[in-house]
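In the block that follows, a single chain appears as structure tokens, in the form predicted on its own.
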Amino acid sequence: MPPTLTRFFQHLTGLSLLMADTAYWAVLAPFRGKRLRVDDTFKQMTLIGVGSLLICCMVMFFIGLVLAMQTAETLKKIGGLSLVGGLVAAAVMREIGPMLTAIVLAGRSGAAITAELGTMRVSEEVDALETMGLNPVHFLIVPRVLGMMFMGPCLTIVGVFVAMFGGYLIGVFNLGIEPAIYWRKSFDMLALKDIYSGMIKSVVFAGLVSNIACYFGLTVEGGAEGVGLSTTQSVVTSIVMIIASDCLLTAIFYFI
């Protein structure tokens, strides 16, 4: 078996071992006397969620732009520019809000976490913990797992309404849409299935990500070098896998 598919499958195997694990501490240790480090979560959930929220805001906004813009070169041929808000937040909510949120938290937090994790193994504070019986995943890995879980989709709503506003912006100051024509449009073409289908995306990509980024820091070799390698497999493998798990989850609600 090449070298490159060996690597593959190990990353994979060791990825599933490691959601594996955190499900366990995260779900079912709790009723087993394990309590979860909440004051912990709460901290990941600050740096994370306020850390993040700037930044996914001027994406969104931007995005609400452009994507106003673009709809409203074809929707003039067909005499709907009215339509403008709720193609916005229809392609806001079900798709590019959850997508482009998820990207921003693994190139800021996720990024943030692979360094972290990453220099605390090559300094052997993971190896400390571990001589005084304490279980690293419990203790490092579900706090920031939880935490970027629980304001992935808080990102995400304020995301998409930021997006909205932008497309707001060019409708009513440049396309001369009533501003209650479109906020009506936009509420009216926003579907629960849009909704839901958006939520369950932001979940599962905030999980991919944080998974993703626990696993490369705790697998750091090489000291700092090693540090900066496995920061850019992180993002890289983040970004490619949010793009193929919305494929997967789209085609899912697509077909129900």
The other form holds:
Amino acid sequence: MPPTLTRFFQHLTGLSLLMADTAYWAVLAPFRGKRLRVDDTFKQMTLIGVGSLLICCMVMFFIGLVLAMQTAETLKKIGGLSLVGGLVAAAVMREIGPMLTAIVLAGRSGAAITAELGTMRVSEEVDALETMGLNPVHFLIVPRVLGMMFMGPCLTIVGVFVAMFGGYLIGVFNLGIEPAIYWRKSFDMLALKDIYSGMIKSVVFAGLVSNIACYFGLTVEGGAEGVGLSTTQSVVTSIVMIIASDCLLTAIFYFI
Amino acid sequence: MISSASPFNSDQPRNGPLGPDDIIAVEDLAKIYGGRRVLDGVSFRVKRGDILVIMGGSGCGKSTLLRQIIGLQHPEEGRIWIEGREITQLTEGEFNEVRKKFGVLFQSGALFNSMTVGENVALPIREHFPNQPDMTVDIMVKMKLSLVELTKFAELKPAEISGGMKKRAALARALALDPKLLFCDEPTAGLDPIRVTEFDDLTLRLCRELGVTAVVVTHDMTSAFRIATRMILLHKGKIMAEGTPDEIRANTNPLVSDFINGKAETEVREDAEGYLRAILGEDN
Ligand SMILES: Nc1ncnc2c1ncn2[C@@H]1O[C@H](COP(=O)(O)OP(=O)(O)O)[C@@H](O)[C@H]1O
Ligand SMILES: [Mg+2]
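Starting from the form predicted on its own above, please write out the structure of the form predicted together with the partner chain.
Every chain and every other molecule in the complex is listed next, the one we just looked at coming first.
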């Protein structure tokens, strides 16, 4: 087997094992007397939420503008200009919101987590935890994963509204759609399924991003240089995994 | 507490090669990295109250040896006993009980940078005794910090104190649970000579006062001879010499005397190819 492939499977098993371990410490262990580290989890939520909110809003605002301009072009030709709001809302809720938010999370908070845990690994802080009998997964990973899995959907919802607002600006001030009509069409076209599928996607993406970030952080080797390398790997892997799992989830929700 | 140090204490099961005075025994330990035996047939014992210094050039396997003993890694061959328990066979839960008996001072100190010095020391106490009231924990933290003369610095973050203070804070954290055993990996690396002397004196004083047995890894000869009651010289993953400081000084093996007199190691004289061959272990 070529070494790249061996390394790929090595990472894949390592990541799966970490996810199983995280699930154990997050879900089963609290029933066996190992309390969840709630304050650490809240701290991570704040860090992740505050860290990614502004970038997330900016990105989603521009996407809202872009989508409105792009769809208006086509809709004008078929005489359905008032549908702009609905198209923006559906596209953003189903697809673009969860995905872009996850990508922002990977680039901003995921990279920060990998760098932080990687630094702790090379400065032997993770070893120190272990020798004190504190499980690193329990102590470090679970708060970060839960924090991101909670903030992912929250940021997505905020992002969706920001994008719809962006679309609204184009629709009302540039295309001359009535504000009330714009909003009504927006919400009319949003089915319940769009909302829950979007939310499920954003939870899955956040789970992937946080676990990947933690995995690459904990497995850093080779000092400060290794931390930089792992951070890049973490972001790249996250983005690929987000899009791959998006494809899978979309197929599950809309084609099967 | 007092009786546990007595050779007549019989409440603990004794097995393996541990004699009544021994606290650690290591037998035929081997660690293999990618086919290379980084540790090879290492056997020794540590007596209660000893300060055992493990010496050797960098890359000879000192840290690796320590990591096997403190359970961070598992050896490919051999067995390790700590306080009558064979640790290579234990489950994670069982090993946690052994962990409470020792403290570890890591090479870089390994203080948690996001916490203050005081919180660092409190961490193991809070985790192992979650029902202690804050007051009690605070008092215990103060006591530990006063041992290393850092009481006034409890509120500072590790980034705000000097290198020597960090090492002392890490020592306080290692001693937080009143361990019987202390492991130190290069405790004086990166300190200036005066701080090294200070830290050595501190180690000596604390080990005597608290009745702690210590295993200290170092490549600093002066420091080694200052604190050791027994010494092991490690070379390419094997024990080259073992004994009291006087016995090591009197050792006639030229490699040993070269090392303790700080003569240039062969590494410096070799070309790159020879060096690689040596570290890849092809020549032996
Ligand atoms: N994780 C690892 N993978 C492969 N080789 C390693 C690993 N850790 C240590 N080594 C090798 O083992 C040898 C001993 O390392 P170490 O115990 O850190 O030496 P020391 O502490 O004596 O300087 C070194 O040659 C090092 O390259
Ligand atoms: Mg070392």
